[in-house]
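Next up: a single chain in structure tokens, the form predicted on its own.
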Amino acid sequence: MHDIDHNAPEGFPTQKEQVLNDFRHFSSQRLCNYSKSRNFDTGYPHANVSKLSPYLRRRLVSENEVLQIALEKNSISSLEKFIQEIFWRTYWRGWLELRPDVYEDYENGYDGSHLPDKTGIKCFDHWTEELIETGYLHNHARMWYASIWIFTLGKSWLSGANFFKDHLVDWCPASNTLGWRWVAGLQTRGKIYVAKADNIKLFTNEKFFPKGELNENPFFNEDLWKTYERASDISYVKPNLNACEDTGVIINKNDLTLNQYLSKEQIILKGCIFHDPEYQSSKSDFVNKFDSDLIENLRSDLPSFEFCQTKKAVLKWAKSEKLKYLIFPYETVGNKYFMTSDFINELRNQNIEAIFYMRDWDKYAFPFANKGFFPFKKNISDLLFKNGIS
């Protein structure tokens, strides 16, 4: 791509103590203007946003460190915007977890992932290089590039969430899936999200003007709506693990720093770095290098770790260290891996019982993730003062 230094370093570190300060200097010098400049695809690197989605959906850094550091420099008032974007990730999975059926049909309705051909749209086929090259799209050439895929080349909205899927460097199951069906209509029904030539103009600054390319016209295609019903209510009891002796834990791509987050726990935890190389092998290259680069990271930096690359190398361990409890990731909609009930019983067949740890963050804000964003707006400052953010 024109634009882009195949000679610099690759656009996301993989050392937390990195990200961390690439995010103090972004808090200190561009954070302030975020609600005016966010909306606008500046190109590779985008500097005028954070660039932490990879690392929130893998929780290197957690929700709680990056606003206790933009508070730092910024008030809360003045990073609204901001801090509504943080927490439209959590929405969106606390309102999947509560529909789980969603995500079912989207993976049984799975109609292959191909890379898409040269359209002649000239941002639509940029945008396309740059997902393949980076990893990475600004979310407002997402919401287009998402919008001209279904309404003007007229392809599903699942073959575009499987692309996607495959690509992103911060895919989660839940803000993809769901950020292609509200695109589509299907969130709020036959309520679409339409590309315009103008607003594409307007906010990569005259970068690309796709007039007369796009369908700007489209219509719901009413066959496509699909009422879910909402699932009871997230009940998540947490445990008392003071009690828990002989006790292990797994840290993973769903939580990278679990062992971090219970060291307040005060109990002593054996640790285990998993990492199945094998899981969701249609990712792209860069994707798979980002993740096994953190992994190896982890690995140095807890020499004391096992690392175990199968269920299988789990369960020997487990046994090895004469484990009674294992604690694991809580594994939301769209991320099951431990937390099916064959390896449960496998393990207490062996004695050993798995525990799902749920960070306190998603236990306090997934509750209100039952209607529509702008009801679990309201909550948002309550969930600030319990998670101790003010």
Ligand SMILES: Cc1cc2nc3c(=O)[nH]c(=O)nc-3n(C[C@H](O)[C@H](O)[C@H](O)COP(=O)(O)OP(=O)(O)OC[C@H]3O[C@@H](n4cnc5c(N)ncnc54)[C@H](O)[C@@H]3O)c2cc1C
Second form
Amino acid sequence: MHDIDHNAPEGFPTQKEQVLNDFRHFSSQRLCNYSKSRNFDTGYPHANVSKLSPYLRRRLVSENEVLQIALEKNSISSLEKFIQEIFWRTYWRGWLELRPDVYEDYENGYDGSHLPDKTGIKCFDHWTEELIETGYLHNHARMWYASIWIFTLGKSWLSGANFFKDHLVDWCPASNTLGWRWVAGLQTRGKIYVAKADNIKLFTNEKFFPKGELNENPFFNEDLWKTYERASDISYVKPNLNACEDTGVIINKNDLTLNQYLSKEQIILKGCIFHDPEYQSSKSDFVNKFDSDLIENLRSDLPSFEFCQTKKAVLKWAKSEKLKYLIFPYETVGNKYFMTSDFINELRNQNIEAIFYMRDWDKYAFPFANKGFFPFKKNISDLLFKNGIS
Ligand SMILES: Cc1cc2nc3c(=O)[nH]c(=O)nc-3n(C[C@H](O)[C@H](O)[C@H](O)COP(=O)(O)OP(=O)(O)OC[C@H]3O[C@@H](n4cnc5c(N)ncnc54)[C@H](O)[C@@H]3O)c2cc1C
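Structure of the form predicted in complex with the ligand, please, following the form predicted on its own?
Expanding to the full complex; the earlier chain stays at the top.
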């Protein structure tokens, strides 16, 4: 089924060094053409885009790291589009953080996740298969797919978002939920994204041309519209870690390198790698294998770190290490796991204070995600400067 491009890495490696090496290659060979070529879905293995999303989502690599590497071989002005894309995800995360009700409604409206039947629309069936087999779809294919799902097949955006949630190796609560809402016309009232046969033909290099098969004149269902109030600003106060003794750090799929990030604070940390294989049990085999391979690699890279799979095991470890403070990656909307009053109180009962740590990248950017992406992006050069990228 796949068109093989021998210049692009296959699949998704699970060693950080390999990921960075692949990106260095991409940065020196492909990034200069990114703005012109990024919209083309050239098929697996998608040599024209970075395929960094599974790593950025888990922060195996950070936005700062990626941009520093990109700047080794490219000027900042030539990277404008790529930098904006990196900030799109930050923007979606900040936007959702300010409107948690949007995610709550998505979760409460859960109407199942199922594999779509064969539809006879060749491109759509191909993308279904590609997503299941490879855990990934090109951004343009995600837009066409969501549009066909909603407007040609008449399915709910919620069920589509759930299908992606189980199968995307880069699943991010903000980018996925808001990506589907954007296509459905729910981000800007009634502004729907319509997949058109001519556009698919052009941007798949004529591989697909579903002429006459798509509903190219759909209408927006006003009944789905709901206005959400923006929550008050994000009240995150950066903890003073220098004052913390007997401190532990948890790394998990919200931030797999928080220990490295905190090492610049020069405090001695006891570490724990956390992975609950039972959490979100509907994930595809592909995604589960990717996650467990990542964790296995981390365990061999960090032999002094404890490995825990349940909250109970974390409590036991923290107690046995006589920790006073336990740092977790900050849990944004859609990622809550440890950040619950029950668990925080359980720690407190053992005289351990939980600290949920937000990286500067998010802390600086989230407050600007209060309106649309256009006003947000005006802050990008200031944000780069604050993050030491220039
Ligand atoms: C319906 C739908 C669902 C989506 N679901 C997700 C999701 O669950 N997780 C996810 O990370 N992205 C999601 N996206 C956004 C986008 O499709 C992916 O981030 C991108 O395809 C990842 O491939 P890449 O790393 O090669 O991107 P590149 O083009 O190389 O971009 C570099 C990085 O910028 C960010 N980025 C690029 N495009 C977007 C975008 N449109 N929105 C937000 N961030 C972007 C990603 O972090 C990406 O890794 C979704 C888009 C749509 C339309």
